[in-house]
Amino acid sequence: MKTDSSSSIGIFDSGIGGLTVAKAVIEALPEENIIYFGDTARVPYGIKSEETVRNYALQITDFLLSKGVKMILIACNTVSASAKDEIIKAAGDIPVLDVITSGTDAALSGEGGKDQIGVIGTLATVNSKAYVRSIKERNNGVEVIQQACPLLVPLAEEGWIDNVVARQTLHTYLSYFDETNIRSLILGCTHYPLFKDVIAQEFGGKKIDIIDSAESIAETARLKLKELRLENSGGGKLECYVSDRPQRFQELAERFLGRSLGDVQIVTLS
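Which structure does this chain take on its own in the form predicted alone, if you write just that chain?
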C-alpha cells in the first residue's frame, strides 16, 4: 500500500504501556495521525518465549501495514529485544524505530551514562541482554547493571501506580541498586514511565538520570519524518485497536492521556 505524508504512524505494545510512546509522539508531532495497537488479549509479553513474542509481533506488524502506516514504532522493550530484525524485514521500505535503541542513545548522551548504567525491565528483556549488547556496542567501557521487575506490568495494567503495593514493590526491586554507583537508570519497559515519579522518590537525594525512551523515540521519529519529507501538516487523529477488553483499555488510556478517545476497536489476529 502506498504511503504519503498523511498516512499514520503505527505504534504497538502488549498493552497500555506503549501509550507512553503515543503520548510523547502526540506532544512532539501534534499534526501526525497515529494508529495504536495494544495486544491486551495476550499481555504480558515479558514472561513469554522469544518465539511466541516474535509471532505476535509479526501478526501486529502485518495489521499495521494493512492500515497503510508510514512508520512503525516498536513501543515494547520485549519485542525490541526479540523481534526487531524480523519486523524490519517484514516492513520493507517502511522505517521501523525501537525503544531499546532510543533508550541506549539517550542514556549514553546524558551526563550519567559514563561508568555504570542501570536497567530495569521485564524478565524477557533482562534475560535477552538486549540493552547490554546495545550499550556495549556503542561504549564497551560502560558497566550495565540489570534488574528484572516482572510485577510492574500487571500493576500498571490495573492502574496501581502510586499506592502502598506499588511503592513497596518498587522499593524491593530498586534496593538492588543500593550498592552500585549508577547515575542513569533506563526504564526498560514502556509501562515503567507510569512509575517515574515514584521511582525518583525511591532514590531519594541520589542524583539519578531516569531515561524515558518514549521521549527519545518520539524525537527520533520527528527527525526521520523530516529526513524522508513525510511530515504531516493537518492531522492529529488517534485510532486505537486492541485484541481484547476495549472498555478497560479505553478507561485506562483516557486517564493516562488526559483526553477522550473515540471507539476502541477489537481486532482478531492470526
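Residue numbers count along the first chain shown, from 1. From a predicted model like this one, the values you see are computed outputs, not experimental measurements. Basically, rigid core = biggest C-alpha set you can superpose within 1.5 Å across the two forms. What changes on going to the form predicted together with another copy of the chain:
- A hinge is where C-alphas change from fitting one rigid part better to fitting the other better; between these two forms, that place among Ala22, Val242, Ile120, Val99 is Val99.
- Of the two rigid parts that make up the chain, the smaller rotates 12° against the larger between these two forms.
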Second form
There are 2 protein chains.
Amino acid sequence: MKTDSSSSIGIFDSGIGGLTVAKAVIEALPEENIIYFGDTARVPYGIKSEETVRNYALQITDFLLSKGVKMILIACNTVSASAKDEIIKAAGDIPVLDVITSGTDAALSGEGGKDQIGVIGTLATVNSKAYVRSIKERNNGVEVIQQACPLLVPLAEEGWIDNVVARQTLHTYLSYFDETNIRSLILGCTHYPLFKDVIAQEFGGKKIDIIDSAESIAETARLKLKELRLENSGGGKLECYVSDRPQRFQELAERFLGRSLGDVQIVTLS
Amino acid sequence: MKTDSSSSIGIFDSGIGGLTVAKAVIEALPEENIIYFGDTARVPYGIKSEETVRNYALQITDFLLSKGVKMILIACNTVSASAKDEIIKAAGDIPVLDVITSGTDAALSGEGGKDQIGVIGTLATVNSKAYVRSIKERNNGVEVIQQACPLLVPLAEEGWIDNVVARQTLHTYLSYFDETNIRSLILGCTHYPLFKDVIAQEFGGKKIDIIDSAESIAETARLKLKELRLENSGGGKLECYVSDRPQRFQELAERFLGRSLGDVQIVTLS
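Can you give me the structure for the form predicted together with another copy of the chain, which would complement the form predicted alone we have just seen?
What follows is the whole complex; the chain from before opens it.
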C-alpha cells in the first residue's frame, strides 16, 4: 500500500502496556495519526516460545501494513527481543523501531550510562538478556545489572501506581541496586513508565537517569519521520484494535494513556 | 482403561496453583499415588473464552484417563466454572470432583455459612459469578459477597507470602469486608491457601471460617474413595506433567507443595 505523510504510525504490544508508547508519541508528535494493536487474546507473550512470538508478531505486522501505516513501533519488549529482524524484513520499506534499541541508545548516550546501567523488566525480559546483549553490542565496557520485577505489571493493571503497596514493592525490588553504582536505569517494560515518579523518589538524592523507553522510542520516531520528510500535520487521531476483551482494554486505557479512549475494535488474527 | 484401588488420582490445573490441592490430598490420603498436570504453556485460562477452556480441559481429561486414573480432581476454578459437566461426561465411570463444588459445600455446612459468605478469587473467577451460582443453587437465602484479588497470584508466584507487601495487599483487599457480617470466607483460587495464615490474622479477633477449597476437595476425595472402596495402601507417589517450562514449575513447586519435587515431565497436548 502506498504510504505518505498523512499515513498513520502503527504501534503494537502483546497487550495494553504499549499505550505508554502511544502516549509518548502523542506528546512528541501530536499531529500524527496512530493505529494501536494490543494482542489481548494472546497476552502474555513472555511465557511463549520464540517461534510462537515471531508468528504472532508477523501477523500483527501484516495487519498494520494492511492499514497502510508509514512506520511501525514495536512497543513490546518480548517482540523486540525475539522478532525484530523478521518484522523489519516483512515491513520492507516501512521503517521499524523497537523499544529495546531505543532504550539502549538513550541509556548509552546519557551522562549516567558510562560504567554501569541498571535494567528492570519482567522475568521473561530479564531472562532473555536482550538489554544486556543490546548494550554490550554498542559498548562492551558497560556493566549491565538486571533486576526482574514481576509484580509491577499486575500492580499497574490493578491501578495501584503509588499506594503503599506499590511503594513498598518498588522499595523491595530497587534495594537490589543499593550495592551498585548505577547512574542510569532502563525501565525495560512498557508498563513501568507508570511508576516513574515513585521510582525516582525511591532513588532519593542519588543522581540517576531514568530511561523511559516509551519516551525514547517516541523521540526516535520523531527524528526518523523528520529525516524521511514524512511528518504529518493536521492529524492526531488514535485508533485502537485488540484481539479480545475490548471493554477491559478501554477501562484500563485511561490509566496508561492519561485520557479516555473512544471505541476499541476487535480483530481476529491468524 | 481398567482402574482399581492402586490406580492414581489425577489432579489438574491451568498452572502450578493446583499443587495446593495435591498437597492437601497428600496430607489427607498419604497412601495414594497422584498424577498432576499443569497446563503451563497455556496459562492463564481466566482470560480465554469458555469454549477454549473447555477444549483444553477435555484434552487434559483424555491425558489423565490415558494414564488410568481412578478419579479426577479439577484443581482450577476457571475449569470448574466452565467445563465441569463436559469433563464428567468424558470421564464416564471415573468420578470427577471440582474445587468450586467442594468449597461451596464446605462453606455452607460450616457454622459461618448461614447468612453471608465472602468469596475472594481472581478477576476471572469473580466475574464468572461461579461461586455465587453454586452457593445460590444450594441455598438461595445466603448472600454472597465477592472481592477480586488480582495481585495474590503474582505475589504467590514471586514467593512474597507473608512479607510487608503481601500483608499490606491483603489488608487493602480484605478491608472490603469490614462493612459486612461475613463469618465464612472461601479462598476461591488455588494459589490462595498460601496466604491462609496472613488472611486469618487480618480478620484478627473476628470469628470467621476460612474455607480452603484445596482441603475441602481433598476431604471430598477421601470420602468418595472410601464410599467406592477404592482406597490405596502402599502408594504415595507424586508424578508431575506440564505443557511447558518444567524447570520453572520445579522451582516454584516447593513453595506450593511444602517439599521438593522429583522430575517434571513435558507433555504436548492437542
